[in-house]
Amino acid sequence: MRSLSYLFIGILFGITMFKVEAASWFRIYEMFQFKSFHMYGIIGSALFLGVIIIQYIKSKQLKDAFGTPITIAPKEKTIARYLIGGTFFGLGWALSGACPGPMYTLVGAGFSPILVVIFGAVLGTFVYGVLKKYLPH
């Protein structure tokens, strides 16, 4: 039953991403050329809501669906972590025209060439896992 609720939430997320044009290559292209506020508005509102929700979870000490307290471990704040990781993420986003959420939305919308991008993302994640111990964090 829980899997069905996750599937429903994923479908709802995909429909929302498609309807607000967050999966549109043209909108992403506009964003990287600083020609439109559309994507910055979506990303900014998601960031704002994320901060509010995380602070609420921390202040109320909420529990997950299994009754386990939700704990958010602090991350190291190193320049290499964010500069290198952000650069790779941004380059991949700019070259493919999609970040991870919209990639799956595009598959659901019938754009099968995005499967090549998803394969590259999974391969990149695998390579990171193999090289993680050698990288600066």
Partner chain sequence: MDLILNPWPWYVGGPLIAGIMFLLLWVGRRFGMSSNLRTVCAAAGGAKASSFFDYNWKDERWNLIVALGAVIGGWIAMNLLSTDAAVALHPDVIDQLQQLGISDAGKAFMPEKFFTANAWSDPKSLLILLGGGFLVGFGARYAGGCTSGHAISGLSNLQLGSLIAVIGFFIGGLVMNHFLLPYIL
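Other form of same protein, the form predicted together with its partner chain, not the form predicted alone:
Left out here are the partners and the other molecules; the chain alone remains.
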């Protein structure tokens, strides 16, 4: 049952990423050119509601569907990993035009070369795991 709920949420996510064109390489290019409000509108309106949702959950100490209190682990209080890691991510995002969620959406939509991007992303994740102890965080 729980697996089915994950699948349903994934399907809704995949449809959304495609239909709002957040999975389009072109939209990401346009966003970094500051030529359209579209992507900023998506992220901005998601955030506006997201902040309200999270603050509401916290203030009411809401529980999830299984009765467990919803807690959200705070991020670490460092700068290096976010700034450096984030910059690497941004370089890849603008090059491949895809962040991890839309990658899967594009497989389903039939753009088969996206599989190369996913393979690269798994490889990048693996290399990070191996180099982690040598990198500044």
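Positions refer to the first chain, counted from 1. Under this definition, the rigid core comprises the largest set of C-alpha atoms superposing within 1.5 Å between the forms. Just so we're clear, the structure is a prediction, and the values are computed from it rather than from any experiment.
The hinge between the rigid parts that move between the two forms is at Met39; the other choices in Phe111, Gly101, Met39, Ala94 are more than 12 positions from any hinge. Between-form comparison between the two forms treats the chain as two rigid units and finds the smaller unit turned 7° relative to the larger, from C-alpha superpositions. In the core-aligned comparison between the two forms, the Cα atom of Phe66 sits 5.8 Å away from its counterpart. Core superposition gives Ile53 a CA displacement of 3.7 Å between the two forms.
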